[in-house]
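Shown next as structure tokens: one chain only, the form predicted alone.
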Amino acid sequence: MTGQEMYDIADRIFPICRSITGQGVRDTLAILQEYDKDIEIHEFPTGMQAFDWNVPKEWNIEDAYIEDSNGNKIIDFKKNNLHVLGYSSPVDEYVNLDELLTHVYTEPGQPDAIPYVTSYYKERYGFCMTENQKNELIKNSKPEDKYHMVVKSSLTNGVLNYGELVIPGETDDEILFSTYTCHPSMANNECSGPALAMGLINYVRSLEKRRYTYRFLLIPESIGSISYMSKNLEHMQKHIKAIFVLSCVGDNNDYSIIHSRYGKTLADRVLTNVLKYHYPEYSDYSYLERGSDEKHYNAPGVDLPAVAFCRSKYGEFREYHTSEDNMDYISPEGFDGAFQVMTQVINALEHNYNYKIKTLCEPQLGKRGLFPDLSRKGMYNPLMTLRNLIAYADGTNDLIEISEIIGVPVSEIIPNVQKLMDNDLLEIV
């Protein structure tokens, strides 16, 4: 799948008003099902216990706006769904300016941006506007003015929906790609993760041979992953070998990894290896700087091997959680780059065995056509990757460890592995 195709998926789901529950999640998953019909949509009911949490009421919204005394709409949810506080309870009231402002949220440091604000677990209502809009409102307001606050929403017993797709491999060992479907119209923070996941689903399906089983979760952040683990933790702890949380992967900026708690899992090792050798300007964040579902997958007692992958890390780019995170902020080229990183990760994982050379001493490579039969100064350097692979293929090192020892990316070692395997010189331990 091309970067343009992934960008087009993001563009399709961008207008939808999503939250952690509700019709917006279902509408998003229905669109993603058009790209892979095997995505299954599941649900958790309102009130379900999930460790220390409970699934909240389902939230749906029809409209929201503020009108001035003349009936002119100051803000309109239908023009930008960030104008309403996420999970706002219904309201239909006329208030003065002072009362109105207690329900208004802005981002003063970005006076032209509408902020994204939510209140999932405490019922309230509110509106978001730009700082310039608020200042203009205050400037033009008269003491006798009344403002009409309207939120047409519902909070009812319902369900939390999520999508899941499993692509079987030769083993029950699993690689999990997890991304979320719970934010309204923000392109990088929300739409890029599911769009990249669809590209990776397409890629995994194209592999002629799959060592691993691949699981993809399209799930509301935090409460979704917590709920999922509360029902599936035993299976996950037994079978999952690496988790990659995909978030903010559509922009053109640097690449980022947010590590697991101790930074030593297979997920840490393979993503770091790919980024270090192919994208050396990448940003490296410890678990202390976590913020997405990696924090739940890594929680004590859960201890799943999870890292997060971003281009610009969530919370670190100016447009984050505002209306400035729009379709202009992401690009087909941004998706192409993120896709290349993750497909290299998949290829490295598929070949990451412990290998052992089958001969004592270095094998005679020349008679197998793997080494020149003429010796002269300077000719050995291009062959050192092959010879160094042989030197460290003693059964104790996996391919990522050998890569780190000899200073060559896994992608350059794999063809040499294949040469040795084809000549019956190397075996998998």
Second form
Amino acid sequence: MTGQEMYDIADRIFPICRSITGQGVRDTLAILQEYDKDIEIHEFPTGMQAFDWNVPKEWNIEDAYIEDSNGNKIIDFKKNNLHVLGYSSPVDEYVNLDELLTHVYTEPGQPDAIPYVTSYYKERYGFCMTENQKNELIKNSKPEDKYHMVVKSSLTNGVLNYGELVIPGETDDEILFSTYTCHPSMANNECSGPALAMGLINYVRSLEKRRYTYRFLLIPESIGSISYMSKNLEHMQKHIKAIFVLSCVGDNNDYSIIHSRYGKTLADRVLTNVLKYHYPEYSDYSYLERGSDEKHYNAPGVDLPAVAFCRSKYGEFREYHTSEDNMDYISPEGFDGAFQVMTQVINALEHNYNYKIKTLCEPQLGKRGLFPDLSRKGMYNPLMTLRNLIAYADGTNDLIEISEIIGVPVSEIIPNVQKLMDNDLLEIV
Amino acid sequence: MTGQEMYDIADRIFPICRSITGQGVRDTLAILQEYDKDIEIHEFPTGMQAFDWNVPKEWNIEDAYIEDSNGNKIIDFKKNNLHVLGYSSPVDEYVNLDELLTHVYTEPGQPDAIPYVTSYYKERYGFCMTENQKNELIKNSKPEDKYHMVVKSSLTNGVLNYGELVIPGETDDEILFSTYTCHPSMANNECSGPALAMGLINYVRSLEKRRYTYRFLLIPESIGSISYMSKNLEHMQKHIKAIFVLSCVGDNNDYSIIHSRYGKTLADRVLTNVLKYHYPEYSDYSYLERGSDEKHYNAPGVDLPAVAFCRSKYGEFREYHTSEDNMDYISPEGFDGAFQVMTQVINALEHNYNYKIKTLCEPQLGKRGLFPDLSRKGMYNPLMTLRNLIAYADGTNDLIEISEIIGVPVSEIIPNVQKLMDNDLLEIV
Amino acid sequence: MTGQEMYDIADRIFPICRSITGQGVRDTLAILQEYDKDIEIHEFPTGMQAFDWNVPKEWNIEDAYIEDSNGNKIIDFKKNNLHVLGYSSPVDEYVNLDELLTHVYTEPGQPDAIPYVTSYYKERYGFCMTENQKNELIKNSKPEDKYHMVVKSSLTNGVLNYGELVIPGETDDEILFSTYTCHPSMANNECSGPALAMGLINYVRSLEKRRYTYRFLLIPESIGSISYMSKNLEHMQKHIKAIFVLSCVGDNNDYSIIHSRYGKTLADRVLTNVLKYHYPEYSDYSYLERGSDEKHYNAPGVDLPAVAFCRSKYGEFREYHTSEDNMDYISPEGFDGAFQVMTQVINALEHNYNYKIKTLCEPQLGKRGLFPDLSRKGMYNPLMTLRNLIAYADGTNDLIEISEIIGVPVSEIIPNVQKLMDNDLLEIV
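After the form predicted alone, can we look at the form predicted together with a further copy of the same chain?
To see the whole picture, the full complex is given below, headed by that same chain.
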């Protein structure tokens, strides 16, 4: 799938007002299903216990606005769904300025941006606006002014929805790609993840053979992944070999990895390896800087091997969690790059066996046409990847470890693995 | 106990002429007993075998001086007990200058200082004086001059004394503070250790609950600790979890740790952790620079977990082992600081359990009032210590290890441990 | 053996035209036998299987030259045996310039040097000359010129020879020195290895007692060592504790180590230790830069503990594999230095036990005259090697490890080991 195609998916789902529950999630998943009809949509009911948590009420919203004394809508949810506090309870009240301001949220450091604010677990209502809008509102306000605050929302017993797709492989060892579907109109920190996931689904389906089973989760952050784990933990602990949380993958800045709890899982190793050789300017964040679902997958007792993959890391770019994280902040090129990284990760994983050379001592490569038949000064160098692969294919190292030892990207080692396999010189341990 | 109170203790014991045996040790211990009557005074008899060593004869001294031909005391033990060679045998002889000088010790690099010199295991007599005194003596000497060398000392079968105090805790796991009582009038490299020990005894007694049993040893260096171990090794190896040798802890310079043999014991870990976060300018010495009783506690086969704690490390300050290490070299502020370090060490040890979070996935902190109920950009940061504690409270790390991983001092983690304990979210493994 | 004596041995074998098989190897071994009659000469027959390899036909050569149209020998094997392509098949043909040039090899970057080129496993013939000779040949050539290419060689069923010497020690643990005998007239990258081996044979014989059995192999590179291992692998894996491949050990540049596959064998540790303390400017090459028989000894499944030792590393000096690697490139001083390194390695190995101090706590050194009987400021330092040896002689460290921990060369620790042994204070674990 091209970067443009992924960008277009992001663009289609961008306008929807999503939250952790509600119609917005279902609308989003319905669009994604158009790209792969096998995506299944599941649900967890309100109140369901998930470890220490409970699935909250379902939130739906029809409209929200603030009218001034003249009946002008000075803030309008229909213009930008960030204007309403996420999970806002319904309200229909006339208040003076002071009272109004107790329900207003802005981001003073970015005076033109509407901030994204939510209140999932405590019922309240509120409005988000730019600092400039707030200042204008105050400036224009006369003492006698009344403001009409309206939120037409509902909090009812319902469900939390998520999408899931499993693409089977030769083994039931699983690679999980997890991304979220719970933020309203933000491009990088919401729409980019599902869009890249669709590209990767397409790519995984295109593989001639698959060693791993690939699972894709399109799920609300935190309560979604926690609920999912509470129902599937045993299976996950048994089968999952690596988890990649996809977040903020559509912009054009350098790549980021946020490591697992101890930084040593297969997920850490393979993504670090790919980034190190191909994108050496990448940013390496420890688990102390976690923030998306990797923090739940890695929790004590859960202990799943998860890292997060971003371009600009969530929380580290100015536009994050504001209306400035819009479709201009991401680009087809941004998706192309993230897609390249993740497909390299998949290829490295697919070939990541412990190999063992079948001969004692280096095999005679010359008689198999793998080595020059003339020996002269300096001529060994071009074959060093092949020969270093042989040297460390002692059964104790996987391919990623060999790549680390010999200083050569996995992608350059794989053709040499193939040559040796074709000559019956290498076996998988 | 305040720094001033500890300084005053040091000041009281400063004038006494101590050695590894004799009345000086007993007088010192008697003063210390005034501050805690439970300090017990024990003894080992002369000749007692202690591993490869034997307890030496008891040394007592009444007076020592050199008189010139006119009967003037040009060197007088009563003015400064460093003037006599430690463990000097008795003498009463008239000698010429050349003969006299064979019994004189000076420190040419510090011409105004009387050096501290001893001869424990070979019987000899001698006098220490400043380089300037020696030069004056030579300058004023006439060929016919006779000098009267007098040492009124005795070397007899007797005992080696030491003081010991045990403050019981909930378990019989022990923390040992060891300091020495065997040098004559030197302030930092003798009196500061016992004075700080008295402060720590007072502090340990004040704790509401004590997990550990605390043992304090006030004992002559080397032969004292070796003798003690020869009688108590099995108990020590079974119960002692950390030893802190206190030496040179009253001056005002930066702190020092001298590590254990391999640098990885609990004693190394906790003291390094406290110093690293609170006093980052501290000096870190390997076991190759050992010099006090940590060298015996760490000996092969003994293998006790001991570090030494100093402000200026013994041997590393100019005044060391001379008359310049006097009460002006130490200060109440110096004691205060050392006391702060050691009480932080005790607190870290008391809380140093392997903790395990009781929920699968991060607990829902919000419903317990431990987390803001509004989610907006950047707001997670103030809670990161709590959340990082949860993330690494997986039962495999003790609190010191968690402190190292998350980059936060133990003292800032403890209140978070308490919060989680109060909410029944954390257990001790 | 002096550097001059080793240089003289190299000088005697330099003129011989060696290859991996043939009379040149036998002539070389016969000369070496003059220096130690116990060197045994063995053979493997053509066609013998050795793991994935087979012993090639035996190559012998009588003469080779190119004559121009006037019958002048413009290239003459008798002037320099590098002029013939190694393992050249016989030829006797008249050809024009273009045809001739398809059989000519030069090293354009070194226009005055004849390169060393071989074709062991594919039958072809050819001539090596300097780039200048080739250009002269072309310049002087007229269209009608015919060149007479003559190689009087034979490729027949025969044998591959090697020399072997075993000097028994107290145990059947073995140290193997391996060097090669398969290059024609090159000084550093051929003659220096066997010459140094003769010096070391002489040295090992001179030792009063030998803990290790020492084996010396004088053997063709690659096919020689592979064949040897195919017949002796079980014995080698059981007994060999360290292998040193000697190559390029006669020049005057700094020393080099090429490490084993994982860089942690006894061979790595001892040679690194000696070089680090005594020749800190040495070059440290990883196994990725291997090139001589260490690559076969270290092969997966073989797993012998081998490093290579060079002064200038093979392949890293300009003269390598050309006629410029002649007797001027090496020197008696070069041999002397390499001999010093290797004899220090042998001494370190001979003393490399795990020692354990026999007393609990540090022994009382004073009563044995090992320690001053007067204690004063600063006087401990000169004895720190002795005392640090005691501190780490806990039975878990070998002598090399102690050297690494205490920062003192093995050669300075050995006399202290002796002192403690003499006083019955130390035992071998």
